[in-house]
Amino acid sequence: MNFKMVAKTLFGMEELLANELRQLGASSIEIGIRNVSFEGDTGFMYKANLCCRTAIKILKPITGFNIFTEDDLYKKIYDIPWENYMDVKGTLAVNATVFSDVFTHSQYIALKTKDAIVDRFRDRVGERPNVDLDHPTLRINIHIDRNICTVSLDSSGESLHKRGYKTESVLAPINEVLAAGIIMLSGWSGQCDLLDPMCGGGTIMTEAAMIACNIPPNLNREEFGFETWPDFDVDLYEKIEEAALKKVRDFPHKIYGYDTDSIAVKKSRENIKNANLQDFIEVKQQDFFKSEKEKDSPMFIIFNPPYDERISVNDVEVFYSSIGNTLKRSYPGTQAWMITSNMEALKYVGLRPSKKIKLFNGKLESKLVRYEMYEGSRKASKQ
């Protein structure tokens, strides 16, 4: 049977997530902000958590209503009847999202539900769940819009960007749904090599091999919240996970990192190897400033440079014009695409996006840009 689950995601995602849902088979796609709704069923929910690169949660509401007052919303939820979503010895987290005048604290809003949760079970069989803000059995979310109410069940869990082969952490890594969704809106899809300059902590390279050989991205993660509800179908989970793993497909190509840093190179060495990608990705101690294109054949370039926010820059106008120069010099016939929030650095780099593309990297707001390093002089190759 066939319901309805809403995605969410980042900002600037939304058609790429809603492409994914329809590849997957999803229904009734409707595209909102940060969001994505669509029907599907239970293995649906199962296969869009394992498979979708760019969710960052699959909600699952449960029932919507009207409320005016804080009062309001602690009834209508201790009307529900959550005996039937979790049992009185398992465990609770809520999480709220509001836009309205008149509730306007989110941690309030999910304290009151919490309350009205606990004291349903507490009237009708004496005890009352615990909150475990870390593992809990249920995630309950609450979104409430001006005076309409919607509750929901969290079928992922944790945010889904968590995909379990990053356990080594560098300093302002990107968020792993915000890598897949560039190398997604680059184009890239394994056609031809692809490198990362500046790779930290391996997160591009890694949502890359992945994209390439089409392995579902939250394939190493330890659990999504649908396993603990009491209706979990192991048997259909895993008929899912199979039909997903019989998709993933050669990669003939190869993916490159550089870092100058030892330690980056390390970790990001061993967070690969944690996803069992070692075989596509090479990485290497290297200067980007001072490296050359090793082939002849086309290459993508993608790359998330220090914006000189959480990692500062010695010189940013030498920086960023040290990565103009170096495309220009040593990469002819690349498409290099690099996300940064430094609007004033991207002056300095001396080339003309071909491309932009509003994105958040976190909170700050952040510009993807194409550059189009052609084989020899532009008015050649246009000629």
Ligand SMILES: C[S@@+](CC[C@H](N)C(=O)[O-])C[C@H]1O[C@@H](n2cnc3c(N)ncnc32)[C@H](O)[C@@H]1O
Given for the second form:
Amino acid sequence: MNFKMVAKTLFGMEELLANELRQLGASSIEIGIRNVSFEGDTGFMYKANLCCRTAIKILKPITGFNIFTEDDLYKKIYDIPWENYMDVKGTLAVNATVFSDVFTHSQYIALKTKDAIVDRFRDRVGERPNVDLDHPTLRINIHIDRNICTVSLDSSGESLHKRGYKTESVLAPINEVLAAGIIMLSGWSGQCDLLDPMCGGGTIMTEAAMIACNIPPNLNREEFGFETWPDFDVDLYEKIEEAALKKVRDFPHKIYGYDTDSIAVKKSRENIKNANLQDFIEVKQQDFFKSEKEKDSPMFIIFNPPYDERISVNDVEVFYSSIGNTLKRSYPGTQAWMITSNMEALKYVGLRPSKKIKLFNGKLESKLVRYEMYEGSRKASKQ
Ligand SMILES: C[S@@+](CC[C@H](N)C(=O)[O-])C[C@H]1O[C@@H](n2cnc3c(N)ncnc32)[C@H](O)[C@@H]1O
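Okay, that is the form predicted alone; can I get the form predicted together with this ligand now?
Below: every chain and molecule of the assembly, starting with the one above.
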């Protein structure tokens, strides 16, 4: 039986997510702001969690109603048959998002919801479930838009950007969902080599290798929210996982990563190993500004340089102009994509972007820009 679901995503990734869901077989797809709603069955819910690269969460709405006071909320939540969704011995966590003039404190809404649920259990069975914010058996999501309250179960559990391969964290890592989305926006899907010249912990390279090989991004994840639901069908999940693994393909090109920092190089290698992708990715300690393109074939560059926010650079103008000079001088026949929140610094790159896309890196409004370096200058100098 099909039911409605809502997949949450980052700003600017909505179309990509809708496409992913369409390709996986979702129906009734509707694009919202930072979310896409769709329909599918339980197996599809498992598949969407396993396979969507640009989803942060997949919510399963169970009911909706109008509320005018906090008491209304308490009563309506109390009336939901929570015993169908969890055992009293289980644990719960409530998350609330609120867009309303009447209800303004999301924390308070979450607390009120939790109270109504535990009171219902206590009144019925004399015991109450405990709260566990980190690893609950049931995550509940409350969404209030003016007077409309939607109650959903969070089928993902922890955010889907937590793929499970990153055990080594570097300073200012890019979110996995953002990295995957940037690669998909660039149009790179494995058709040629790819370089991340400032690779840090290796997120862009790891996401890229999974895209190139069509590996489900959440294959290495410890757990999804739905696995602790009473109706979890482990056989169905395994079938879905097996079917997705049959679609894994070979990738005949290579992904390269540079970083000046030896610790970043070590950490990225560790993360890549965790994802079992070492055959496709090569990382070395290398200053991008002293590098040049190693092969004549076409190549993509995708990177996330320091913005001079979380990672500072000595002279941001010199740094960004070195990016432009290196690309121009040493990387002919390359399509380069770079994300930064430093709009002032971007001017010093000195190349005209052929595309600009607004995105957010965490809270930082950023631009993803494309520079196209044509073959020619090096060819000319070789003759
Ligand atoms: C924002 S971090 C990249 C984070 C990475 N995308 C991730 O997810 O972990 C920028 C990286 O650029 C590296 N870096 C700075 N200057 C560099 C240069 N000239 N050549 C190569 N890497 C450089 C820094 O050491 C840092 O690891």
